[in-house]
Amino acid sequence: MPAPEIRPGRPQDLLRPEVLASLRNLELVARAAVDGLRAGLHRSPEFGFSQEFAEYRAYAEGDDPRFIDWNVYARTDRTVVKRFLGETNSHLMVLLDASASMGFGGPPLTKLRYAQFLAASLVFLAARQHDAAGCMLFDERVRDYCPPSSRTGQLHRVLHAIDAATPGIGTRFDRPFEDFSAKSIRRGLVAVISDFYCEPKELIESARPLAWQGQDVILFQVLDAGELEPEFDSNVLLEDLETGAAVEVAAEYMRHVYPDRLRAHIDEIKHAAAGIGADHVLVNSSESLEEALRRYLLFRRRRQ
């Protein structure tokens, strides 16, 4: 099937799932998503996209050496780095759920692939803002971990880890959250990307220590259109991707009872997140990444 046509003058079209699905290089996807968002927002200073020079500050361990001003060093023997308007100098940590249930969805994208695009876009955006960024991939255990850094090569390391994620087994939030809490020494932004098929109380109890540490937490709940608005004309046998358990479900139940139960589950997670000061964003994997990224930028602005 040929790649979808992208009309000139519409960079936001690069954020559509059917276009993203035709692209294989995760860094190119992240770059396209962020550049499309930037163009769509007309480089609004409200969202911190301006990269005009603002001031110098002393070089500190962990700073990216690419931003050292060698001309100043040659004149004064002082090592300083350039700061830019819109720079927040924050840490971003992406916790990506790579459990079996995230392999559901499509076409054009499974929930996991959409989540990978979202995670990569957040990390790429952090790099544009001169922020340190890292990631943790998990299912029932931590499968990969890249500590936050802004050093040269970090963007490629994190994107490679995200791109390598495949659906695993079940989901546990206590272990990865405890692991991250133990490793984290600086406060920053924590973006958890998952379908959150779990008990809301268990999720929030796992996330509460992050809030106590002063981390700013945002939960991206990624669900497929088939989960949000199922279309069944007859009874269907549904299988749990994580446990293998199967159950026959009547079409009438899926039309009239299931939507209310799903909405109640989403609302419970949202309200529980608010109780620990976290944000919650519901993401439909059949829709553009633009709204999710915009919500993230608004979240950043409020927490600055």
Contents of the next structure:
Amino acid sequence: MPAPEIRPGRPQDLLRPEVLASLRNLELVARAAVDGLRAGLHRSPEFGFSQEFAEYRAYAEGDDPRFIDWNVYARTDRTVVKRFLGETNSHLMVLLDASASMGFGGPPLTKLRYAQFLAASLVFLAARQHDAAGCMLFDERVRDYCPPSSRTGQLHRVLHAIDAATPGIGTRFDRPFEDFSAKSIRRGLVAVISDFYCEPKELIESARPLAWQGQDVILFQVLDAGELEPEFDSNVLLEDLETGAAVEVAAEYMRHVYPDRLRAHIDEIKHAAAGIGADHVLVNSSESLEEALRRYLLFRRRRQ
Amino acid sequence: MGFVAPLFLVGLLGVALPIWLHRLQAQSAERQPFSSAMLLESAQQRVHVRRKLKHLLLLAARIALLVCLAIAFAKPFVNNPPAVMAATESGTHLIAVDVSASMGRDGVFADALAAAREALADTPAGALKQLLAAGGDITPVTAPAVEQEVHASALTTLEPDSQRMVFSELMAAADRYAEVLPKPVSLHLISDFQRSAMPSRFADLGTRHLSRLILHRVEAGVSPNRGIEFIRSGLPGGASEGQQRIVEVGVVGAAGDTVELRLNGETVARETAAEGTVKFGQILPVDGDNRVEARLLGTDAYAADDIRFHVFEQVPPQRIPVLTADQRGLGFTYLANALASGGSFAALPMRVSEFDPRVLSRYRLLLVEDLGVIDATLEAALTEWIVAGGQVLGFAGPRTASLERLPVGGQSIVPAATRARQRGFASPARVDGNHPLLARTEGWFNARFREVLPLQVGDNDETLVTLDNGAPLVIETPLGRGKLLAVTATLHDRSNDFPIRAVFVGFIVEAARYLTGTSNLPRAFAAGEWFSLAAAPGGAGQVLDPDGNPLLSLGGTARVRQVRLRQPGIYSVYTPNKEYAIAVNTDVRESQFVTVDEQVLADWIKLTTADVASPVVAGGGGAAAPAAPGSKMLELWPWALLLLVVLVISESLLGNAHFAPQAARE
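Form predicted together with the partner chain, following the form predicted alone:
Following is the full complex, with the preceding chain placed first.
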């Protein structure tokens, strides 16, 4: 494969899968993704809500005199204090599925690697906005947990945890989500990144407690092009990465029936997500990371 | 079925290669990883099963190809093709020609061959025939065949060997052949019918599968035989040791003839024989093994017994110290004479009162006439010497009886007050014949003991001889690297007759050999006997025949335990420790030309006819039947090659199908 061309001044070029595959520095990718996205949207000021002015309030005894707006006092001879939206900063929690099925895909990227870039970008974006960010890696159980925080060094801790993820065993949502619910106190944004090869009902049952906690849940369903549009010339013996079970499937089935069944499955997941007020984003790991992040930001705007 | 070159069958190991390759391929056989099978649906057509079958066929073809290749190189053959067996309508005639040494007399063997030709000619034209050579081994000369010329021409290859033939072995072998040959089977035996070749039990001549026995007696001439019966060597009369030896040659029928004596390849003396024994005095042997060859000069009808071989070892007698209270007493006399009788040992008397234990370091074995004379100081010194490798043979003399424990050995002695009174004599009841010390001693059961020392045998002791009253007679007690061999009887003939029995002499000599580690390799064999290398020190070695040719391969020297000594002469045995010579002579019984009575021969024929079992279907031999020795060999390797070609083509076709593009297969 010829080396992809990266044009100067266009960090978005880094987000193409074939470029991402050659990058090892997760922070670089995340930074490129976020900066590129901001340059593309030309709406960066709108997103800095943590320093945004909210309202004036009459000074009351006990208020910190440092927040008195002296300009207003000079004009109106009244003492008022300035209040900012930054006091209500949100936090982002990334729940990354590191099961064996996420190891499928490519070249150039496996689904897991793509999901790692996506998760890192989300975390980087949150850090830029001074949001607390954390992550949880899971397969059939919680493999790593990094609680949300906005302290110095948190970004690198989370990025390191995400970068260390490798394909594990099977997928279960109930136990990891229960653990997360038990640990989560504050409300915030929960981004679940997975291929969601599970029964939609099971997923809903597992995610419902999060919704009841008031978390804003967004489901990133990462699938490979080889799953969305499989290409087989002949009958083939396919081995389930998680269970090891081998199924011989006909090429005809893979070309015509399987994509329809997968679409139906995606729709069921989407429908189930809507049932608990969650958003569902289908991500094709062969497409640019920028598109997935754009979908995320639109989701954020809608929620604010 | 057999193989001409079975070593090529090692090539069968090559079968592992295709199995391994197919296994590798099977492990990666088109299994593609996929993220999840939850949305997949199994295809109706089990293509991979079909493909797997194709793979197995290819594997089978490749394995068969390699097997065929290995088998073709190993050159398989089968014996006794059923078609040949079925071809005969008049049964089978086995023609056995006696090729034992006695048949080597002038004219006898030529007559035997003529008789064999006549017997062949008398057999029905359509009958199956097989020629056997009956000597030390019963060997087939020809394969079973109808054609008379085949057997007649094979007769010319026969010649008498130097071994002895026994009729019972011939009949047993013929019976085994008859079991697998078309019935009825007749045996023609052409022999001089020596009486010495008859088995001790007449019933041993019986057979199950032979239908008829035809005996062809070959008459020998009436000229008297002369020959050498034995050679003996020894020290001159009265001498217990010395360099000179005398050699006695026993001759028969050779009065007036000259006997030539050769020692180590050189003629040392010639004497005119009188009837009986010819003595050669003042023979000066060399140290070590001496090879003696006695030859009757002149010729007679039977030359095989005109020469005889003998080997003796010339070594100075090994001095064995004997600890005694009185070297003029009977006990010492018995011990000294017994030791000297073997020619290898000589007693060295040592008085107890003058004995210095430091001299023990010069000797391997100490004989003690009465263990009771050993005091505490001497016991400590003896024990230390035994632990370091010394050996003691001791007797329980009168002074031992008063002790509470046996010196050196430490076994408790039942106090005199509590001993049961011995009534009458006791005799040995159990003798451990497997023990190397007792394997060659005979006559134990004739010895009688009135009183023996009542020892309490410990766990560490091994009782070699036990009396019929349960008392131990000979006890072996290992102590460190050495051992104590204790005899609970005295050397005084008042309480037992052991010292004056022949078994005593044999016991003392064998005990001295056993305890000093001296080899007692047999040096005289009859032609055709087996020599056991296991008996030689080291248990392995090389054997050279009289012509100097090695009988064993390099690998065989470490593996083979027994060697057949087929021809007369002096063989050399090389063991890791030493070189030995052994003499092999034609069995003297082959020189006894007294023949079997006509009546006995008639009974023999009757026995064979009466013993015949009901006819057995040809080829119905059981597992014990011989693999039709000497039968016609049908080689199978051309068929294996043909099969190989077919398999190569099949493998190519299957391989092509296997490696064809996947799309094309689908």
